[in-house]
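As a starting point, one isolated chain is supplied in structure tokens, in the form predicted alone.
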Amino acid sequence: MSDLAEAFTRFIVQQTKAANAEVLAFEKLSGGAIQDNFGLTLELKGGSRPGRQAVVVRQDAPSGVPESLTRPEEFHVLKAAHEAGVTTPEPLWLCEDTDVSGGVFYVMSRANGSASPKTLVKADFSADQRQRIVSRFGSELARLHSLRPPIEQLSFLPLPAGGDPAKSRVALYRRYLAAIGEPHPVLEWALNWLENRAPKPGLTVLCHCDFRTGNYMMDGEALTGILDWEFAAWSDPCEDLGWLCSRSWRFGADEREVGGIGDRDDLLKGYQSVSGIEIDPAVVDYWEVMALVRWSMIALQQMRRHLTGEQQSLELALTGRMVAQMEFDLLNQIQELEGRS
């Protein structure tokens, strides 16, 4: 047993009560390229959760992107949804004592089924299936947007500047952009197209902030846990939607723009027949370039921590090279908003 696995498995223990532990399995699972996530199935000999149990162990990385909140931080994102009703991981322990195993780490339990994005995006689903994930996703989602400020356990998440979640955006992704110290004259552009076309400011929600297709774990056609809440904010609505349709995570199939798995007016009234909250797709349109600016910025961020040497990777060299695609992107879709104006 690698010694990682014994350090969880000494604080579950010790969590549970359990007078025994044998461990079945240990691996680090693949994904999360900016946490570390572990695999870890025990069978525990009694204590408060006795027999086999199958969990998570979410562990700080070596470096992170600014956008990312803390694992203490994470851990109380997650225990609001799960309270909420969203199809998450449980939420079970949070460690902070970095003796343990050398880093902060929460636990949850393990959910079923599989998050790869080739998987989900080739699943031979029907269309009726495709209707019914997507209008599940929105209904996930109005759930999660019932969670409005101020709650007192999320006391540690900023309100959008000036109460305008855009224009807080855009101010935002200029100071990340300046701390780049790159020219990069698409993605200020497409700031400036931001700005200029900012919503009015509505409802303020807690948004997930990355949610889409390879950071949520279906079982056939079934949902069955949303992971990844490092983004987590208070945000507009729109955020979570257009980050789930935008190009990015539909992984191809761009025919399907609800993270290449179906329609988004299927998305859209899933989240009205749990919100009540008619959503204006131009609202969402507006988001989804939002998205391509965001996920460029924490391309060019997740590049970065592998150039300055902060965490030699491969797979953060690599991201950052996806920037010119994003930036392709931005052009073809501001361009196709501009005609149908």
Second form
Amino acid sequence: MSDLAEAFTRFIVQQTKAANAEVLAFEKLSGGAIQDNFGLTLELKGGSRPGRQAVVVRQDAPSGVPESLTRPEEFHVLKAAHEAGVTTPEPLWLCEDTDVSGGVFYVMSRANGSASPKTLVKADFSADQRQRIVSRFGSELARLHSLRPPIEQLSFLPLPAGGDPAKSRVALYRRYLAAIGEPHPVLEWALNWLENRAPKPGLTVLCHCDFRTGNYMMDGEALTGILDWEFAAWSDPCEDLGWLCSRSWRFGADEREVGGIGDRDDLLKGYQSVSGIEIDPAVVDYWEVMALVRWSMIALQQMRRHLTGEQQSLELALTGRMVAQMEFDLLNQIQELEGRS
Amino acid sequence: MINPPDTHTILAESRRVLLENLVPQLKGDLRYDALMAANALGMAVRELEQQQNGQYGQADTILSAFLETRSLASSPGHGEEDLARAIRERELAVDDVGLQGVLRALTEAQLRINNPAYLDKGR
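Output block for the form predicted in complex with its partner chain, input the form predicted alone:
Below is the whole assembly, all chains and molecules, this chain first.
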């Protein structure tokens, strides 16, 4: 057994006060450029959680991107979402003592199924199943968005500057672009469009900010867990809806607007069924454009991690070459929206 | 002078070996890494091809001409910086059709190297 598996197991035994623990499986899970995720299956004897336990341990990777939360912050967001009835892995224990494993980590239950975009987008779902799945996405987001500031355990999350999530995002991305230090005229142009077309500020709610195909687990047609909460923020509800519908996350199934799975109308109906809020599709359109800009920023930051030597990775380096795709989508999408108005 | 085979041939052949000989034998993370490396080699091959056939730099010519007509050019080789600055400082309007044409030319030039198949999505 690896040193890490031993360290995590000792910590879990301490938390549960188990008399004994047998490690049945330990593996590094794929995905997570910003965190390392480990799958750990244990057989615990005695204590508060006896029996077989399948958990995921989430620990900081060697480097991150500026927007991401720390592991303790992410743990508190996950707890708040879980308590609000959002389908997430159950957050179990946080360890801030870096002597335990060399980094800060937390432990959560392991959701069943697959998060693979390739598997999900190619799955042979019927029209009814697609409708149910994306409607469920809408109802999950509505439950998450029932969390509104102020919430004491989430006091580390800053409120959007000037109470305006859209303009606050535009200002943030301009700062990111300046810090990246390479010219991106399309992104500058798109940011001007986003500033010109910013919707009036409405509700400010807790947003996941990375809820998209690849970041949720499905077992058949059942959603088993929304993952990767490190970008959570107070924002406009349509930021989450627009991100989920963005062209970047359809994985080739462009005709199915919601993550390559289903239709946007069904998503919005599912949202309304729980929240009672009728979403203006034009505001979702706006946040879809914002999503393309944001993903471009993240991609450029990830590329910088390689170029600066912070983390050597061909994958991170090539992420920078993907930005042209987002820029192409931005040109097409803004021109299409302008043609409609 | 560099001895033959030239850089293009070496890169293209390396890519072929990766895709035809190695990728089919690999699984999981290793297969993913090999496909990524092949993808990167493909970009390098296309970039060289464009340099050889004179296509490389065509977008820069369009950009220079546009900057000239708008009296925005500063120093040679800094066209994209000049354009980005002019947009940021609102010297060019979002709905400027000429600007949109230049942005499209620059983006399509990048995609012809990075991911030519993606160009079909916008057509």
